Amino acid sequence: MNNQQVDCGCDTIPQPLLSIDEALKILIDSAKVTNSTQLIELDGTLNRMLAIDIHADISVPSFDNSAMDGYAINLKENQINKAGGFAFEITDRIPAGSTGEALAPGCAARIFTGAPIPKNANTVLMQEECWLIENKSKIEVYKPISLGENIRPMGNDIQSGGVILPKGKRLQPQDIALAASVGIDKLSVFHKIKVGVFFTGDELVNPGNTLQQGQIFNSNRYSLVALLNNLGCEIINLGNIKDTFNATCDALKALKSACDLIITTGGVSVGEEDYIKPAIEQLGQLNLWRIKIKPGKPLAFGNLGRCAFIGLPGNPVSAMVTFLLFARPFIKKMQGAGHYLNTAFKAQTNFDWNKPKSRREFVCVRLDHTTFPTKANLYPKQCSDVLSSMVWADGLIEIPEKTTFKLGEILNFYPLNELLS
């Protein structure tokens, strides 16, 4: 593909801006972890945040057991690792869920996967390695035999008393299965945080309606709700509101007592029709506004009493990128996540960057896995209104301020499949 850069504007207001690191620190330091928990059955815990460390009360497995269908044998000392040709009398049959009798030296028990190893048995032979002889009353083995073959020892997976799931872990299917494996049927999780949302702009129209001249469909409403659902939030959605100071204040007042966090899109810039900033300043406190980032310079953060507030930009790419970089870690910390900061990997660029910018940029890229090392291709249009760039991309490359480089530069890469989970 053509990796030519397209520049879509520049800073027009000479005003000191917070760095990304400063802004993120302000948000993270301000995030209040919820202390409200509930005990729920395992089937309802998927993607919930674990509220306490989970310890195992038992070892898993709780007994030595067979890893194969075959024969448990009492191997004599003079038979260990010796050439084959040994015969063992079959004296027992042990299916999973039952317990066999103690084995005498030179004897074998037919055993199945998961069944307890009988007393005095010291190895298990796979059935494919054994020959049935003397009317199937004995087995004969021709390979050298080692002690402990195909035996899963007690505690091979989990040791009793250890922490198997840490507090702050977002529960996935394998976590839930692990809890079940030690006999736990309910887990204590943090309550979902409540997030109120609304969207400013008289030009916004919901999909399904007919556009009039100068109107656009409100894509931010759907991206923001989907992003919050991905994070397991409970959402109160006021939809589009009128672009007036009073309507903005009314929406904020309606949400602040019912929510832990309010997020909006649009109305946070410096235009005469941007009412979010003055409304927050009148009703609460504004702690952050305008960041040295592209896309998404106008981003507001503050509070209305106990309710936190994040105002995202109105352009769709700016709204998504700033949500992922700032709102996502803020929300994850509020939810009680043990790991809440975004994780960057390293990727090699497949494009040049010839014009240094005053703001740190996050550009949409797609990795080319047909090359070694893998290289990141740049989407040709990096404008904040080009939502198709987010659909095409599989991640964001972070380009530091005042930087130029040639193809092959190693930079931080944030995969969207991580950011969107």
Contents of the next structure:
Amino acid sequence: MNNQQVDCGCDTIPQPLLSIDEALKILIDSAKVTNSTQLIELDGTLNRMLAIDIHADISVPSFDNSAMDGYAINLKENQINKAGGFAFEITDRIPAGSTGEALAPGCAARIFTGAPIPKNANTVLMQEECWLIENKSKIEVYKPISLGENIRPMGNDIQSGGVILPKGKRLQPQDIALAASVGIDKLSVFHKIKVGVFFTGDELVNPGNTLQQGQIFNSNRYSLVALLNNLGCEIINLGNIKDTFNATCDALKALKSACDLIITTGGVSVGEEDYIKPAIEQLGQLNLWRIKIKPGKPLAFGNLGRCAFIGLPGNPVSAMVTFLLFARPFIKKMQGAGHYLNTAFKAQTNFDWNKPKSRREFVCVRLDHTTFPTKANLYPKQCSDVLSSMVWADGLIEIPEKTTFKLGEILNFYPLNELLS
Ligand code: AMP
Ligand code: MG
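Could I have the structure of this protein in the form predicted in complex with adenosine monophosphate (AMP), to go alongside the form predicted alone above?
Full complex below, order starting with the chain above.
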């Protein structure tokens, strides 16, 4: 301990504890959707947020076509659904990419998957159901044949004029392929948002260096940058910032005009080594929240002019969990996502909860898929500094405040692979 007088932070009036839902609502309501868009080639659109509804100008397929390699035939009225030895003369051959002639009654065209159905053909036989006879000039069929077999009608996938991709969709491989299937080569997406980050704490040292007494490696720098990369943000990283008022102000000033959002970790408590609060208050507005959540009670939210600010707690698990629960939906809304709130799944606990807690808890669990229903096992050490718990876990279970339960309780479950996508 240094020789400064210990300050208990009593000059600051503690704010009442906010519920998670209240805090999230305030955050989400104040998230401003970016309004700048860009038109980019399909290959560059993966994971980007679509800025407009996409309509189809054509139907897909744009012509009736064969679903099989086989024979397109002109089935006569008296042959429909009848069994027994009908023969059709092969008069045409239609590979995919070409068009055939109109079929005469009683005739067949050799046809391949994706080739257009010729005029007058009313059904397609799979080649496996046909016997080639008379020196392969005819086919004979024994099974009953119905009309329209193995024909993929025009518009089977997409009807011309309809919306195929909604604004705000985060583009996935299948979305990009769907746009390509209607002939679109570029898509309008929202610009990436710019997020400035820095890390407070005089104890922080970057990996690759040797630790001196009392120092720790900065792990939040890596989780935060990776989390932001996952979300497709542009990042300006100022690295470790000294625990002084001036250094904190300088970092904020350096980022505020270049960024849509600044995120920091650490320094959001109200001890005299925590400079986020006074620095933001000097340069903008700040709410220092105490949220009824574990891990991660303190969270700072504010703005420096048009640049939003989120201050995450310093403990590594708290920083990650509060990022996932609060910053992630906030960022997704800023990015223009139509769906930005986290999705809760359900899971059954394989543990009891004997002591009611005043804060809602998000605990690290791993699902056991060898039983039905799947059961969630609890990591034995749930501490805000135990990063191994996040590495072990495949999700977070939400335990409501003031509750107890016995093994088998069904609760909200947030899979990490969903939260980290
Ligand atoms: P603070 O919120 O600044 O009071 O920090 C709370 C705890 O988190 C302290 O034990 C810090 O050493 C630790 N901590 C703060 N920042 C980081 C970081 N970037 N990486 C790892 N641990 C951190
Ligand atoms: Mg600190």
